[in-house]
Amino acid sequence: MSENEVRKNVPFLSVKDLVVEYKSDGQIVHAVNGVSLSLEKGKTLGLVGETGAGKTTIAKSILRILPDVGAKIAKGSISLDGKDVLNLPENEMRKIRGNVVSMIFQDPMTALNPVQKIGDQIAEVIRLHSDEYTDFEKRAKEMLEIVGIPAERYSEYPHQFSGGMKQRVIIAIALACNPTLLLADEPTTALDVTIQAQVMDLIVDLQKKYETALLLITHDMGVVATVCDDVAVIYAGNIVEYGTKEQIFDHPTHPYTIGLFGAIPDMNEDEIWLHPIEGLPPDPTNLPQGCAFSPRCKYAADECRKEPISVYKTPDGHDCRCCRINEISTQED
């Protein structure tokens, strides 16, 4: 076999073991607990949890760019290519960002500077990140046409637009420099319904067009089934079922899985009620022992409430972190 074929399996971003603390008024904040997740080249892979189950940390931590003050990788490593990011300097960090890996923030309205216009915003990436293009000003136009966007507003400030035209802007900044792998934190959160369809199907689009690896943050499951191959379900700072997007839709069967999908709306059945998961997620700086999910799941029992949850392979071949899969599986049919 070549180095080049090789290569292709190896997947683009590996994630081993990731642990990610933050000091907060004397408290250790424990946000990632042991994350481990790979990404290929040209694939999407979906990060589904709860707001503060640690998935812009994880993302934040593939581009080093966590607080300087309080938050530290305390565990764990993370590869781009083969090569391990943490342990780089950061003038060769700076290479990498923009240029490798780009990030689409969850808040167009505070990713932007409000007192620049945004074509120089777009330029001054590529400035910054590329040694492909020289002509910043006509790559920054191109990209604002790419996004939808004509050129002619190069020189207009972000106020200017409407918040699904300052998304495409924060696209456009992202996929400046052709990035291998492309995080995007919740892209649509901020919008209306009709402008998220538009927005997810430009992401795609330029997706396919570059082949860039998407790592997707969202909260949204139909978005998931239409624009993932694999998903990482996250509870706590921990990934507690891992499969293919058909396995974990067809076969979900961890415990805070099945409960995701309880509470989403059937429109083939005749519910009055949805189901949502009955409970908080747990303090981070105080997470339960053994399963964090224990305290809101019915089948808990006591071995769930001992020692930390080994992954299982569920019948199908995905992972799932939960102990009592066999008496689920038998429960739920």
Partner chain sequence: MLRYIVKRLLWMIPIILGVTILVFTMMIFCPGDPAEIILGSTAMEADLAAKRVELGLDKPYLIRLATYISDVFFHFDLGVSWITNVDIMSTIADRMPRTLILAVVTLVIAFGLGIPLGITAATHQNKWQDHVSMVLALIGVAIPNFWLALLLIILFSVKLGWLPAMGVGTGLAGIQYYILPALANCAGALANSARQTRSAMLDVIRADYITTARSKGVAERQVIIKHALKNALLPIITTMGISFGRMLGGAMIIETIFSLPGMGSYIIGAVNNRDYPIVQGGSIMLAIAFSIAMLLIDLLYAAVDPRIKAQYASSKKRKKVKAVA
The other form holds:
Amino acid sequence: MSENEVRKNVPFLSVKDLVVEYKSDGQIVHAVNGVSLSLEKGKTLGLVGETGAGKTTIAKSILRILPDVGAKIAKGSISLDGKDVLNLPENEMRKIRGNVVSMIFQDPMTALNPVQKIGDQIAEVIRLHSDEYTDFEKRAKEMLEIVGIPAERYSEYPHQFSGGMKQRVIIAIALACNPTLLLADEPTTALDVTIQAQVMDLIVDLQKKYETALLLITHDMGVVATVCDDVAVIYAGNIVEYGTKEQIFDHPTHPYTIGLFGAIPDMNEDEIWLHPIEGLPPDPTNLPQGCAFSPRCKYAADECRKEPISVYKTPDGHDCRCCRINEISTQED
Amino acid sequence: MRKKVLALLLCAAMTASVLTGCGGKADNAGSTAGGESGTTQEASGTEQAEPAGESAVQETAQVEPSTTLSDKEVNIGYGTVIDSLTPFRANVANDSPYFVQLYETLGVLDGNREMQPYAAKSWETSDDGFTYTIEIWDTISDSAGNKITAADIVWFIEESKARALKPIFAKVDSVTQTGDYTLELKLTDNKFGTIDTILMDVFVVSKAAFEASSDEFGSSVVSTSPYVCTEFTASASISFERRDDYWQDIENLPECVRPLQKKVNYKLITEASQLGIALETGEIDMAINIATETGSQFVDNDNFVVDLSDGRSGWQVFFSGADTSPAANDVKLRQAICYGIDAQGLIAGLCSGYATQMWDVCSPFTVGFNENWKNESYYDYDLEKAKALLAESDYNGETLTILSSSSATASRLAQLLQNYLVAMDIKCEVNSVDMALYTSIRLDGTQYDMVINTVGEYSLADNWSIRFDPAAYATGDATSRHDYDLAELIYKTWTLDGFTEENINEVHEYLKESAIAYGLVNPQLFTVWSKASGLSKAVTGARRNYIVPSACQFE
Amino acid sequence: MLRYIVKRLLWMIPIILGVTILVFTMMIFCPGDPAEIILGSTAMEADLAAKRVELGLDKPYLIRLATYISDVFFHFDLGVSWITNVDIMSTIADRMPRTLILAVVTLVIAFGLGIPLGITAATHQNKWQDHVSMVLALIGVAIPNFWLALLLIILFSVKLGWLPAMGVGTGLAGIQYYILPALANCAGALANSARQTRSAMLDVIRADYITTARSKGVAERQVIIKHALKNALLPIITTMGISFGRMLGGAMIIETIFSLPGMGSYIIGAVNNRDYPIVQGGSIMLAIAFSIAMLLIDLLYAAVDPRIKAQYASSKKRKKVKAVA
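What would the structure be for the form predicted in complex with its partner chain, given that what you showed me was the form predicted on its own?
Complete assembly follows, chain above in first position.
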């Protein structure tokens, strides 16, 4: 993605041309293929896309907690507050994890250590990033109260909590050290709808309170609409559309984005069939030449299949990685 | 691919190490990873039976018996373990050398196999061996200070009879104390050897001390022996130290029980190769009765002295006496088989050359054996004669069964026998069974045609009574035979007067002619000690005439 | 938790009783006449008959069984050996500790070396550390323990003289007598523990909570030991229990080679000699030892994993709920 000249402030998080590959069974999986994004303090960026599009990989790359075996950050740069993160020594990186940047994970049922008390798990992250004078237990109990869990439950184990409460514990762990950047990887996907709303409210409240930058990974457009400032749409490891929430929702330009919105059933209409996007996501070990979406795109032309597509600007000023946006908008109109 | 190469390398490594274990003479390490004894040495000069205590390998000048008490400490290795020290015990392991230090007995066999007074001063019979008057020393006391009187001896004999653990005490009709230090012992028979066995099996123990012990002397013993048992770890080790308040003067003791050494420590090591290793590392100075494979490794070793002596029992084959067996009533068949067995082959094949042939059904070690028999021929190997006799016999191609226990030696012996029989065109099969089954069918002559056994009682009379007396068992003699002619000759030797060279010879000739049993081979016993120990005179004695470490003389 | 322990201990009683009855019954069907075994092959008919009566061999099966059970459970009297007439209970009291010490020392060595080996293999999966560790484990399983024993004796006892080759000693210094036997015995258990640790760790390392731990900034070493290993312990503890059980009866070869008078050589010697009371008594004692070991293993599970501890404690609560509903 090109530089964001629209932004006035220096972004806290800046990812440029990130390429991440996995090696699996002798084949190379192209998980992330040249992603650039940026985020300022206090703002929320929504990262939208299907499963397997590479969203979690981007988040894990920022923290550098990709699995050792086989994962490689092949190209690109990530910087936090101007500091290059990819070349930091490991002990420096550890000071950042949990402290400056922290992550909320997708599946609360498995994200907590089953044999450790939840209070201790919160206290652990506090202890790692504080000096010896801090009362870790007290601070952990405070965090519990903040996320809405009674402090008496400090000594209980994860199996004694419900899914929603477990996610709250994870949020407590993530926010215990007041991180500047919070990576939330589909935090509500595994929860019931009613709990979803509570948890999202909690995250947003805390974000506002601590002025945390939030990178929200999700495939729920409704959540995006409520919470995010900016939106980036990912397909097959590429950001295909990037702009403010209003831009994306009012004027979706990329065929994939259009397809996403089209797939959302409309409450007001009486429809019999849903409108999925035809076809399947591409095999990440064998990506198509040119545009990754071209096999499924009804606007695809020869020029789409030859070379990687560069980024174009839409009429209202946001980014779109499609070479036929003019033709598409003509057809749509 | 990598894994396959690795697996191949490992296979090669295993094969190589197995091959290095086989064959070759291990001159240092006692490792016997090869399993089978890979060394088949021809014994040099040990074909003839040697009198116990000397061998061609060892140089002994005639050293006078000593009465000097030394401060020496010796470590001895022995292969049979015991779990308890109690004086009331079965016959199992009763020949272990440490019993000499543990308890005193009324009498003890010296190195010439003659019964010597020990705790008993004298014993006399006036009615030909049925009643004995025994007098014990009046100074006997144990390590706790208890004085021993005839009452203790009487109590021991009566208690042994009541507990019925050793069959010999069943021959005690009654025993009564007749004085402070005299007692009268009435026996149920006057067979030769009965009184000797009783004298050897009565331990001198104070009744008071025994009853005061919480576990019947199971783990710690108070005895009249010159040695105190200082340590006993069941099945592992037993140690003795000479005490200063011993009741007897050394000169009055037979040489074999003189407590010359200050300390004697036994390590009980059941595994033969470990016994060898203990000798190598110096952990023990002497190993008594070590297995042939391990003992033979020390023959060429200049640091050690190897003492070979005649086996105490030998291996024999007995023909079934049941009428169902072809061999039972066919003397020519039996003689044919005896001629067809090559004793030298057995010596080489079973004992790697460390054995001697036999001249009677019993070992030369048995009391009553006549040394002149060694000059006779004893069915020397003659295949032609064997085949000729076979042709004259009534053998019609039946398959003969050889019964043996499943112990390694017995079953190997059975197989060797089978080979010799097959070479004579006699069909036969081997039936190797485990000990329990063997014990239950060995007396039933209908179950086999030949049975392999190792019989080694104290005297010939005992041997014969358990093997050839048709009145011994419900089915006849030990092979279901009813040979009353033989029985008559045997009964003649059963009294003290009847146990004469002449009578014994008659039985020997009968057995030889009828060939109802045949002495196969007598493996030699190995005792090995290091030259560094300084042994200058090896003294033997006690029940099986092993070396008695406490009585040996060292430099 | 206490109720759980008591419940388990109570369960042991029918189990041991069952073993006793089974062993006793099987021995009755084995060939061999006890009187002949005791008195030896030189005994006369009359003596044999008398001995049979004395041993109660003429009584019916149920009476003999009842007598035996009452002897064992109420008087703790396992009888005497037929061959040596020595009290079995006291011999076992001497020998059982040695077998137990050998088993414990073996396990300490096997798991003390095996777990780090497995962790190394898991954390360096498919690299040279992994391959080397697993090959070492494979060698451990493949080597016959008697061969290893002899090699160890040659090296450490004969050539170097560092450790004793046989026997037992007293007191704390007595531990040195167990080192070579334990080393020879541990090869199989070491291999198993290394492989089991490796596979358990591999499972656990992929888990989400490990990623959480890393994302908190926990040092890698802490992640492996405090977070991963603790969760991987369950299958490792199971392997430990199985290995211990096998060792209780199966160290016979090692005990024979090293002249360690323990339970293995005792029972096998008794089987060879058809000394049935020892076989019976030994089997019962081993069954008891094994049950207690399994109980300890299960308690160890509870100590490591709070979910299992909750399961043990709550099993009675569930019953109450059922009754109410």
